[in-house]
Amino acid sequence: MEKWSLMTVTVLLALTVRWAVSLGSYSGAGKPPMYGDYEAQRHWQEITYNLPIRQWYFNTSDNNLLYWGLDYPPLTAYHSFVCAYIAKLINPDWVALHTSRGYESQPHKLFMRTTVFVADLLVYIPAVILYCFSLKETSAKKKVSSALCILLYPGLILIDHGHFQYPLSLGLALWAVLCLCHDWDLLGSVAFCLALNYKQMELYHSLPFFCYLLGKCFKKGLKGKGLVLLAKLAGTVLLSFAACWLPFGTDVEQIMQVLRRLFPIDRGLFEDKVANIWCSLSVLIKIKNVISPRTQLKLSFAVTFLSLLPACIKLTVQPSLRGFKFALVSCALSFFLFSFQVHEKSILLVSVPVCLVINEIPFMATWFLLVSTFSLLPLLLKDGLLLPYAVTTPAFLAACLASFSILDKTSAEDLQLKAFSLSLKGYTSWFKAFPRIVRSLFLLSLSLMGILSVLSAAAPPPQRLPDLFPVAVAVLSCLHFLLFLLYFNVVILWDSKNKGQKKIS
């Protein structure tokens, strides 16, 4: 009973923080003619409610694709239609065709914020709570602590309830993970298909899902139960996609147009000052000017594929839930660092899987989550969200320090590097100093992020280098992420015990 009381308090605190952040500014507030992501979501409601489905993704006189044209899969469009239907009942002006463009008012902001709040409350937060309760070999206190830290992760709160974005794809992906943790593989497949059909960026997580389930089929034997499971999974995926795409399935041109909107090659290698390898390298080499767009696409695909290959092979050969969760982190981070057309917000696709292992590696998870929030700083400053950033980030760090005593969890064993350290027999003396070195690096990292945050917010950049601070944030974050990618791959490849996993029968 006490466990549920503590969890209720945790959820109420998380909801309070979300609503407090939502009172602030949002993407593109008062910035015509394009505004921002808030207007994009409102515009999609306008389009889906007023136009027939066959026109949703096509450029017409009523649907100018250059003005926030719909570029997400069908489930996003259906969700926009549902929100628009409710908006029409409250105030038809909010979704009136053409005349509602750039509509801004306090009642409308309240409505839009509420739609995100409800989506969080119905989809994402329940998945977090149930996931934390399902953790094995974990005390009730640690389960509540895990839920508290996950729900107070500032990156997701600031983007969803500040910048403006719906948490549905990440929530559905989390439900998929939860189902797989309970061996409900078919339900997990449905949930992940829904996530992928809400946002195509869920491709970041697709390979770990595929490799884990395929490896599970191999373990069961492809001449018996494994073949049956494989057939069921294939059928489930096909039916799930068919249901999502049914309104578009009658016309091949419709399907092709949707796909063209989902994967626009002409947008370039990266957007704005994103903390990935291509943006960071562009400080030294202007990749976009040196390499053709087609070659950029091929290069990014090759590097991404090679970087995630080791984790995927290990997961397929030795499928385990522990390996699956770490592979979600590693593969998503590879996509973020090396893939084509990456946005700053895509780091959340890495952060949520990191949240899933915060009880196992609290120190490294907390460090990563702080860096991921810091990497969003230029976007948050553009949206006028400095105050929420300055409050929620230290609060999250304080919650992690209080819940997990993270500064005391820096030994090789605590960081899941015991097997790796044993393989380096000649360097055992170095590993004795490892906890002190890691703590020093963590404090140095916090100091650098703090200094850059203050400079970005308060100091004017040099006239010759107007993007100095955003670029510095991106490069510093990228260096962190490269080291984190190395760390997570080491944990995956040297993990042979698969602690706490049930034998796959």
Given for the second form:
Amino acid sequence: MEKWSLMTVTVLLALTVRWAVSLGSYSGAGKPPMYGDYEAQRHWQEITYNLPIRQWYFNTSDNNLLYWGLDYPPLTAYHSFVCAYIAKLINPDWVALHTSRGYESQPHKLFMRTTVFVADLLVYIPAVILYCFSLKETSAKKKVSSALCILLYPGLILIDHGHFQYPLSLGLALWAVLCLCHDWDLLGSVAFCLALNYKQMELYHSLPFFCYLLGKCFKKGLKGKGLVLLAKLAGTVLLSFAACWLPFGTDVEQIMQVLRRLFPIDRGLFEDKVANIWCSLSVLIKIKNVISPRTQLKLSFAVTFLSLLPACIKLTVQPSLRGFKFALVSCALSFFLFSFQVHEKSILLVSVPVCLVINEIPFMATWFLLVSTFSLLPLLLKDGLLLPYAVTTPAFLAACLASFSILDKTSAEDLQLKAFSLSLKGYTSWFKAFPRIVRSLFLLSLSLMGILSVLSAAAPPPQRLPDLFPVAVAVLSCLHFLLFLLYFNVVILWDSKNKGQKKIS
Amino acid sequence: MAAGGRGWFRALALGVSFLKCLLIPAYYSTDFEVHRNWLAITHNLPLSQWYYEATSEWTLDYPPFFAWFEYALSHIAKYFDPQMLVVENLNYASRATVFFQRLSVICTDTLFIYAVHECCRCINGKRAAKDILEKPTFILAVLLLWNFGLLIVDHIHFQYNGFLFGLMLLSVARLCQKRYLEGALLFAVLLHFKHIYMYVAPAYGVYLLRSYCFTANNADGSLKWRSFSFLHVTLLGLIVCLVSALSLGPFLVLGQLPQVIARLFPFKRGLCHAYWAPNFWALYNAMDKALTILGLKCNFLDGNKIPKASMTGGLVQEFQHTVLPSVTPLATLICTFIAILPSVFCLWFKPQGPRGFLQCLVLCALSSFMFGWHVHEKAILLAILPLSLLSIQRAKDAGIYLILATTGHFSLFPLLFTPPELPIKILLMLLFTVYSFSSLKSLFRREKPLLNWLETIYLIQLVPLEIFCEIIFPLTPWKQHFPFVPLLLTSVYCALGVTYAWLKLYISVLTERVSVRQKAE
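Alongside the form predicted alone that was just displayed, please also present the structure of the form predicted in complex with the partner chain.
All chains and molecules follow, beginning with the one already shown.
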């Protein structure tokens, strides 16, 4: 079969799965008074359509910020405005000021689902397809199967088309990576600025972008071409930011208010049961009670910074595309694990870069993507998305097994750990059993996740510990993520030695 | 895709099963209530009441084995939600009920998966392709397992066609493997599950008689009358009688056979279903309408004498023809019989082994579909699924398959009319169509193009038709006055394609020469 018809079939399959998931429930369906993210998005449409732009981020009599006030950057607001405009054409009740609060109906759900579907179709999916076609040193079939696995990644499908969220910021970030892969640095930085201005969480990815481009400038020589590139990049970034913030730029108070809305530092170290280090540690010590909020902020900042440092330095010194992709993963993971005010859904910021390396380390990538989906389980259960979760996750595993036969790729070389294992020369005796050990660990982790999923879905928690299962899910995922962070850092730091070895041999 | 051996089959089967599970919350038609009602009837009432009970309008009108099947299911259903088993709970659809009913369809589909597996085994992979994606067996597995029609009819619209087609394909596979008695048994059982499979019974009867009851052929391929085996005939007869006795016997004893028969064959229902299946009668009706309008325009007809229904609704149950003669059940029966006859003769006089049998099977199904009384649009699957088996063997059949599958599947679109299911049906249809076109094209890439330009244009026209029917027409003022126009257009346009495919297949079968050499192999 032709490469293109295979890709078409893949995309159609991915779209079918997306729409089938969207038939299910969404966040906060029929749960007054606050509802959920679905209502938040609808409310933003209402606000942006009816209020003048200067009031969007301010608490006024028409805009109660305590009820899903806008707390995303301007691009989200503009996007809401566009959606609201279409909504108004179809049914004005959907975005009527005040009276539309908590509006729910089948046609409205259909409309909202369609907006997500269109956003996905126009931004995220084309980026994935082009990225897979641009992969080097891979057969046409491998490219298609990479696309299949990336597009079927359940975490993103469930959050976007089930829970309700737009895949625009991730899609734009993907476009940025794609542009950098083709050496279109300026276009890439524009795309990334747009992503950042769609959702501030994209900051998780900002350091690798910064370090990679900076390293590239250094490599070209800071006195010649490098400086020109640096200046061009800085200009592009400033211009794109200015364009996004133009309507707010008239007034310093406006900008400050938006920034205050974007970074609510008084919300606490973590919310709900998120699978990061702080939430997991608080099973043992109640950090929130022991340390003052100020110190919490500083502590989380310091730890995040330290964990980021090695990968970033390495990337600046030796900028390479491969290193860049891995750095995206490890930096986002550091942020997720250690930073302040992390949300469960932020794991997607790690997952998408992991998808980008799925053809290089299929086994580890699949493992990580499964764990990340599993870490979303408490959220999905709350939204009534158990069925799609229980269906798409094994389907994804089956797709990965079929397209990469991951279980046969667990040797040190397949995991990109050859260089690392060579540096441990004295201790190589256990490396013979390495593939088997890794495989059994994988199966163990799979069965643990499976058992916990079944328990969370079916068994009532003990009365004294009502949060037992969500906490267990968070702690188990957190342990996985720590090991993954270690793994990705090892891969990054031992990267160039690997190349040196190849050249010598 | 790298998985060797039979790994890919498992992946395909698993994948489609997962997709089916995702469709659990989708829209379901009144057939859902039909089956819930049957669960309740068989669970609560004694056997003697099954075919008399009429609390719900959806009375039991499938043969006894299907009733027993519902009876068996009901014993699992009570653990999900006992309320669904109350006969008076009309239109009861709790979450547990939906989940159970959907799951029962998905689970019984394992029989279908097994049957497809067996069919793939009896297709000899002469074209040993290096690439797994280009293996005929792989393509066949996708065409059957991921069949668009089966997916939307069973897993959205709601019916139990999966395991029934499983029985049919399994019996076909057994006949191909020369395990005739098993094949006959399976088909006999199938007939007592759902009597619509009578459409293809002539093919079975003649093939078994020709290949099993006569054990040898003359050198030129003609029948050797002396090789008739009484033992084989007796065995076959025994099987058929035993199965029928098991199924209908209890009702015979109770003296309810006439009632059962009356329920199974409701001839009062009218020539065409509410939505015209794309067959000969759809063309006939459309012609009648066109002539009526023409007649009114030219004043050949008196507007006051025309029955009202035929001009306003157009899609009432009893369609009254104004210009052309009205059609009686007997007429359709005769038409069907005449249409089937040549294919059966062909099977008898030009035996081609399993391939000839399959051709005859498809022709029987299609002919019955073309001329039958009160045909449902879903019955087209009866022709499409067996034709998949032929399509991967010869380029000519592949071309016919593409036309028939595309138009036949397209004609199923009106089954799903709710807005949330619109993207699903379009995406799934595209998925299946793109796959079937590209895979068959690559399979026969050395031969001439599968479709000529006229056929291609005809198929491409389906796209604007769909856009007109689903998007443009609802926005026009005609929607109020002529709500039936999209259905009429779909039905008539698809009827052209189905008729064309039927004729083309008939011609190709009738003009085919028997190769004695092939027989000898």
